[in-house]
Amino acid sequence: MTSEFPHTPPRKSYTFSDAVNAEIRRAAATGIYDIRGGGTKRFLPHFDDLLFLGASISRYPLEGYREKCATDVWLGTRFAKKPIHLDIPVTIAGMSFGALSGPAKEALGRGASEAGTSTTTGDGGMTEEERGHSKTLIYQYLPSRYGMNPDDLRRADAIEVVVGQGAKPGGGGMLLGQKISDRVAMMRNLPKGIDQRSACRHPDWTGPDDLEIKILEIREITDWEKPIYVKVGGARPYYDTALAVKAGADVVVLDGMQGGTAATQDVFIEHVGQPILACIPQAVKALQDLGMHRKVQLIVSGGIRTGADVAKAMALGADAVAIGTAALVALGDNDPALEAEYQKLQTTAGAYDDWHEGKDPAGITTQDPELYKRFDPVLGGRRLKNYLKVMTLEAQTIARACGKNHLHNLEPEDLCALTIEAAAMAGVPLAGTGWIPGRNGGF
């Protein structure tokens, strides 16, 4: 007998999803939490969410093609004597060796030299295709000590000491062992093909005053010619970004959950950290509290994919922006055209994040010979090269509408914001209104 009244049609749970669902039944399958790089996935407030308010009457914008709008960036101004020169506002954040191909190192030395900018170890230490094609490199000094040796700090450019990263702040790094090869090994004094699980904490300092210490140390071994560079996960800026300024600091380098070079456990990328939008506005908030606001640097990443991304952080108050997932997609990382193996891989391009299991079609985040020899790191270094001269153009474009000769001047007034999230965030009106939620009664 059929009833008089239609059916209500099946409904599949918000709270229990498709995904939520998959991963209970692969918990349940291996009893092993799941690692994978890509950043987070899930929808955060970004610098999408805001818009810039171009010059008119109010505003007086400059000529593109007449007047001069300045890119350059100097980093290490507080104590260096060899501070750092760039002509972009766009570095590269760091990758190791070991997560990324030797070639693929390559490539972004390549890249960034011919852009004018820098490139960043990563952790594992310093390779010769890295220092050989980078002008300006940072050593990146970390909790593992993987690699370190003070010749290779004296070599670098600029030390990075790196407390946290936005894919895991308060948590270590995951080099899997099908990643550990033969060089990888040696470079790390790792057995070769066992898993490495760094250690989320530097083992010869527990806090900020062991830190200035710590800094004073690679200062004295680097005759105190190099800019130290503190790095932060996005957890809690303020007092992050304060601590490290005080603890002798040249440059602080905060990093938003959404980066995501790094892999790590995938409940760790999606629900721990602050989105990079968030963190801006506390950090500057720290420097300009204590004064040193531009004379300490700061450089934020997490997330950036666009001129425009670039140009709304230096509004917010940074000095510089860093790139990682973004360099490798301009590499070739993801790309459609190797959808096929993508497939073979059960997953997808523009989905693919097992980054850690070393089987890269393109042969960037890989350490199998065969793989990685598809990757030319002449033409990965010039694709590289093209995109941050896009992005460093874009940026100018929008610096020059709102009446900016130089990307620095772009500043907080020139920005508005979607939602209220990210007004409240970013510490900018709600666009129409002159209200920055809990801040002001606005109107």
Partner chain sequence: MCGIVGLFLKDKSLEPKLGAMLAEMLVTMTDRGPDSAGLAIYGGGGDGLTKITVQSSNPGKDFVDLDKDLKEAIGKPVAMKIKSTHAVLEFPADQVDAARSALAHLRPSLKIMSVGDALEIYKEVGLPKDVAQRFDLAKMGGTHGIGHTRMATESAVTTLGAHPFSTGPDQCLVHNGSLSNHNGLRRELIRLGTTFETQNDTEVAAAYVSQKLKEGQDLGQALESGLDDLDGFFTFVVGTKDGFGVVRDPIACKPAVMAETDQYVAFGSEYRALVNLPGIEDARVWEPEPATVYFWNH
Second form
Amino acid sequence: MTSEFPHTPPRKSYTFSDAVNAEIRRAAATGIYDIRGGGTKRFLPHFDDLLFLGASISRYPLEGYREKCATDVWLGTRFAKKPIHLDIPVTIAGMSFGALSGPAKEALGRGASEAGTSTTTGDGGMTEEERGHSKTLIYQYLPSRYGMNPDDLRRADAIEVVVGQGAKPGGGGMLLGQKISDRVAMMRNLPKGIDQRSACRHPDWTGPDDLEIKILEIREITDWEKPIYVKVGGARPYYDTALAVKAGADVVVLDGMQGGTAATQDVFIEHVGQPILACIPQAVKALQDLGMHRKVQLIVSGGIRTGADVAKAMALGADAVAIGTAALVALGDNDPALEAEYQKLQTTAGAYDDWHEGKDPAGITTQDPELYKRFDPVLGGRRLKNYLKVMTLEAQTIARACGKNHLHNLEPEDLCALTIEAAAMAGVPLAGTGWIPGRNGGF
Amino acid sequence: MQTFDLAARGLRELNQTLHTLNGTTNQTAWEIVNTRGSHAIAVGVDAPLDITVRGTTGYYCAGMNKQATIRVKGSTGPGVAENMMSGTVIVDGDASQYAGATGRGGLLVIKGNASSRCGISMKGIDIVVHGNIGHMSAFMAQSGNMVVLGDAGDALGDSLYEARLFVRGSVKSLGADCIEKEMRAEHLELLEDLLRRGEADAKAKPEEFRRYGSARKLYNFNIDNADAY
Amino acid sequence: MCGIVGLFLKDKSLEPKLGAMLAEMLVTMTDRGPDSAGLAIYGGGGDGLTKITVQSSNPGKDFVDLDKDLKEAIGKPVAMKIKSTHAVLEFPADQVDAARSALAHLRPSLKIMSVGDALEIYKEVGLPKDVAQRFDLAKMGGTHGIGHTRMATESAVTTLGAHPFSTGPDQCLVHNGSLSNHNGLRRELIRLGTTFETQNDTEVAAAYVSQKLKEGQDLGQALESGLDDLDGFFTFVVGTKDGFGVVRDPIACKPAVMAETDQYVAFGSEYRALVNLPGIEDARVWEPEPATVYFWNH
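Structure of the form predicted together with the partner chain, given the form predicted on its own:
Every component of the complex follows; first up is the chain already shown.
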């Protein structure tokens, strides 16, 4: 007999949500942690929580389209004989051939070169596709040293010593067997089809005192011509920036936890590192304390999507930004036009992150010739160029509204924050107040 | 023979001089003196030069060498011949850690002992060590051959891929996924050649070595191997 | 992250030159540690006297009549030797506790660098060559010594953050590497009564060794315990009244090279530091094994 009283409705646990329980069941069934590509998906304080203070009477804005607002940037002016000059301060972050298909790498080179900026190799060596199509190419020097050789060092325009990345500071790389094709295997001196485990530390140096000697060696090999970048994941950015400078870097690349990866443990992506908003002021402070702000350039990455993000990152003190995930989206990654195919992979456009499985219907994160043949590198390059140009125009629009004739003249004082969290992290006042929470708190 | 006084003329001039030669000269014999443990001596050379380094070196001597034969009449610091592409590097004394790290080709001969992480992440280089090697040697070694006339330290060949390891003396312990393997005729033949080229054929015979290689159990993830990760 | 040098003399004829040899080794390691430098030097002892080395940020004021004031306080003769920001006070060995408490009272701003019959510690911020000059290290004699050049990682560049750290009477420690569990250890050591002067990880290692000695271990045992309890990367060189010891963490990827001849045992973070030692060409040169404690005693 049913009760005549209303009963308590079923209530699910917030702690043990459906998603959490599903992950527990998946782990129990498979015995492997969740591996995926991309960056963190959790909600984080971000550039969206900052707003610019446009000019009006106390400051005077510049006229759009007519009055100059320059966007160029010099990188590597500290020691390199041949520093890099880019037309726009938005660069393409390191993504490996292996993680990406050859045509996708080519498209990145085409788009970046047409927009007047640089591309970056990744954990798998330099391909002809990207060297041939990239006017300015940054060559990553990684712990795995796959494909590393002095000829490519000498034909690169700069060398980026990768110590860490935002998706996994302190972790190594991973490329699962599905993507180790004949060509990828040959470039990395590995058997085909095996899981590739990249080391988390460099094989022949540890710590800043050794790094200084490693940088000396690379400079000697390249006759002091190339700028040396040092890339770190956003974990302890004050110390890491200071030590990269002490070790002799020309440029520091700082990747916040929103930065993507080709594949790593979900637990790493979601639980290690700091958001880029919190990282930039710490790195800038380190540069300022050493008297090196603007002398050693700072490139930041991790969740840069729009010209507003570019302008905000630069106002906080960055010299340039790098984009990875956004560039893949511009090329056509996760496009709703491919929804039927994403459904077949039991996912949906906008959520697809199993890049390591090599089944990308967009033909971008795959080594399957049937799939990557679908991708047109010329069209992809065109799309990337358009996107880079739009970002630049957007950043200029904001800079002009703040009365700046160069993007580099944006300052933290041009910003306010919408939330207390963002105000504390970015070190700018909460909107409508002069209050910067945590100021003088140190790092 | 050209003599280069490193203390007098400096590292930058040394490497610039060696780079400029680039196979277009008949000044192929060089001697570097007054090394005093300096780093990055004769790095990035890409010419069939014959270079003799008199004295002990710091980090990364002969780094990324191509084509050249570089003889060190002394001991070397960390990372000698790191990422070597081709050519030959012969160290008369001992080598510090990371000898031949990530080397992709050529031959590295160490007549004394090599310290820890010898041949780490090697990718095709051949390494012949007349003495002993330290712990974690051939860690994640991908391809190439390592020949050790003496003993190996702890965790030899940890997380090894397809590099072949030949040790004549004792092995303190094997790393994860590294096992002893059968020595076949092809390996004896390979060893004979490496011992000859490594100037060690008078000291040891191929039959005296044992071969170690990858068990290939870590090649694709399996939770039952979790203890090895 | 740093450079370490050490020299333990077997040949007495080299003793007057100890400071000169160590100062040169120290300056060679400047690239590894340009932020600050320090030297612990051992000499004398066995004469019934003991020494306290103190540091002042205002030596022009603090050191005036310090020997007189201390003599008055403890009622025994006191000899003082001033070197820049440091002063070495020497007095009868049975007066150590009295002298310490008198100093805390007489000149509360003084920092104690070392206490011991044979040990003196000199350290300051700045380039190793400037630090060596300031203290005239090259003129010092002794039986053995340890030097350090520092590239600060996470803690501040200050005099007290420089190495060596004193771990107890006639004992000191220097470090190259970076510890990863020092905050937890620091809390435990504070609970046990240790007072810390810096946020430096090495100070925790030094205090850890002191604590183990207090618990009755000898220095070798304390270092063995450290292999279990200290996490992260380290090469330690420790000094005692009679000798010195070396230990590296089990991963041992920070550099370390040693040389031994009939005349001395030497330690350097790089071979470069050793190149000018007499007879180095024929020395036995090797790298210390991971997780292994080495000791040399007179």
